[in-house]
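Here we start with a single chain on its own, the form predicted on its own, put down as structure tokens.
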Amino acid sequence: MRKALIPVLTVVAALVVIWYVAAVALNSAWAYNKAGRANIELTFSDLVKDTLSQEKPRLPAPHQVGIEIWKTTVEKKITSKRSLVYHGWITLSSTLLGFAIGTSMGILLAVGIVHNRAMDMSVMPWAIASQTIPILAIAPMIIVVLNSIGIQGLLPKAIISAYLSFFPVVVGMVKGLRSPDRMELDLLKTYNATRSETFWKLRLPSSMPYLFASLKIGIAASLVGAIVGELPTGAVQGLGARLLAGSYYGQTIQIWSALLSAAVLAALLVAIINLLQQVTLKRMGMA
């Protein structure tokens, strides 16, 4: 455990130091501007103190973001509209629903692509082409179209999440289902195994490492989709709404606290999938 933690903590410490240095450098212009108007000569210590305590800094210091996260999580009721836990739950709900839709669709498409040459030649190119469309361009269209037919709330954001998460699952699952080599497939043929038996006893178990690898990418992409889905609607709930509100009023500390919260949420979701992967592969005798 110690050997695993030391490199991680070293990188984190280096990033924090770089963050503080960048905060001093980016916020110094405003500090010098205030000192010039007041005819005050700033010492280095005064400069550092000012740049790390500004109300609306260009780049908030790590401790400012940490204090904001503490105030909006621990010191706020989870039902409060100012609570990051509340907004995080709204975004997480869209993320999980979109991830479930995208994963189910991706697995079904992958199975069809592997077992049907027509789908392989037609669906796969379209799946690839769909990812060339910027999500920021298509998200408002999805929201507007669904709103026009009375579909609002969680589902439109979930669809955007599904749009981003299904592609990694399709690609990973196709690769996994095709991973058995010719000798293994020929062996099942000698046992007169049907296509269904080959799928359940060989192709599907062989695809599990590929599936979990793509699920880790998909869950992170799904979270991004949920946040992006909140931006074009002027939402008042969710981490995307916190980003919007911070942008409107120049609250950079609020913006960074929402961003860091989203990053922590993504890390937790990936860690959960990683745990499921370890348990599943161990029970299958593959780990």
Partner chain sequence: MTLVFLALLLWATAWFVNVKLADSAQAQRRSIRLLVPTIFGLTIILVWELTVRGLGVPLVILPPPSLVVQTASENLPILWKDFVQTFLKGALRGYVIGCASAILVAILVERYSFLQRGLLPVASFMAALPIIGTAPILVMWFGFDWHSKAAVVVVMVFFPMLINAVAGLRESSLIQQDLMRTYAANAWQTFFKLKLPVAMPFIFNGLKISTTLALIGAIVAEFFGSPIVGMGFRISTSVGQLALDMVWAEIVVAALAGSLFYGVMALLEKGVTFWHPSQRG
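We call the rigid core the largest set of C-alpha positions that still match within 1.5 Å between the two forms. Residue numbers count along the first chain shown, from 1. Quantities reported herein were computed from a predicted structural model and do not represent experimental measurements. What changes on going to the form predicted in complex with the partner chain:
Once both forms are fitted on their rigid core, the CA atom of G36 lies 2 Å or more apart between the two forms. Comparing the forms between the two forms on their rigid core, the Cα displacement of I135 reaches 2 Å or more. The Cα position of A25 differs by 2 Å or more between the two forms after fitting on the rigid core.
Would you generate the structure of this protein in the form predicted in complex with the partner chain, following the form predicted on its own above?
Chain only, nothing else included.
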């Protein structure tokens, strides 16, 4: 881990430098335009100063985004509609609700698939094939349809999140529940274990690494689902709504700060599952 620290920091620093250079380059057209109309000769230092402090830049500089995030998280009340924490919480709650629904349904279906041959042969090919389908495309329809039958708010977004996290969990969990090999299964047979005992004492414990691997994919997918689910509601609340509202009104700094907070949220969620995985697998003696 320590070996990777210096190279990672170098790469991140290089990215930030590239970001600044790109900000100057992309915003210079507007700066020259302004200066030309005011009949001012623009020196290089003026140019840099102007490009890094525009109000609606093509590419906001990192510090502008940082200041915006600081302003909208720490300095605003959490209940304010301008607070990123508020919007982040909206997105997070539908992500988590959807993730919980999708994961539990996925695990249930996987258990069914492993224990029932007919279900395995009928459902599994479709579960795999459905991974090649751009499921996200139906997000607006789900929102509008549920809206028309009176379901609003958290649930429609959570359903999209659930749908996106469902299939990775099914596929991973089926693999995991099948991971015990012949010898282990035979051993339990010699113990005269019932099917449910085999499930609780062998199949479920040995599926844990697979489960956590797919949970990580699932939670990232859930977050994407919640964000996209917020688009068709007309940009009311949530990080997706901030993205859409920002793109309507050309508020690039707002878009970038919403984007960055979505990224931080995703990283946190994956990190939490990572931690859970490490603790669980350690307690089970698997890591």
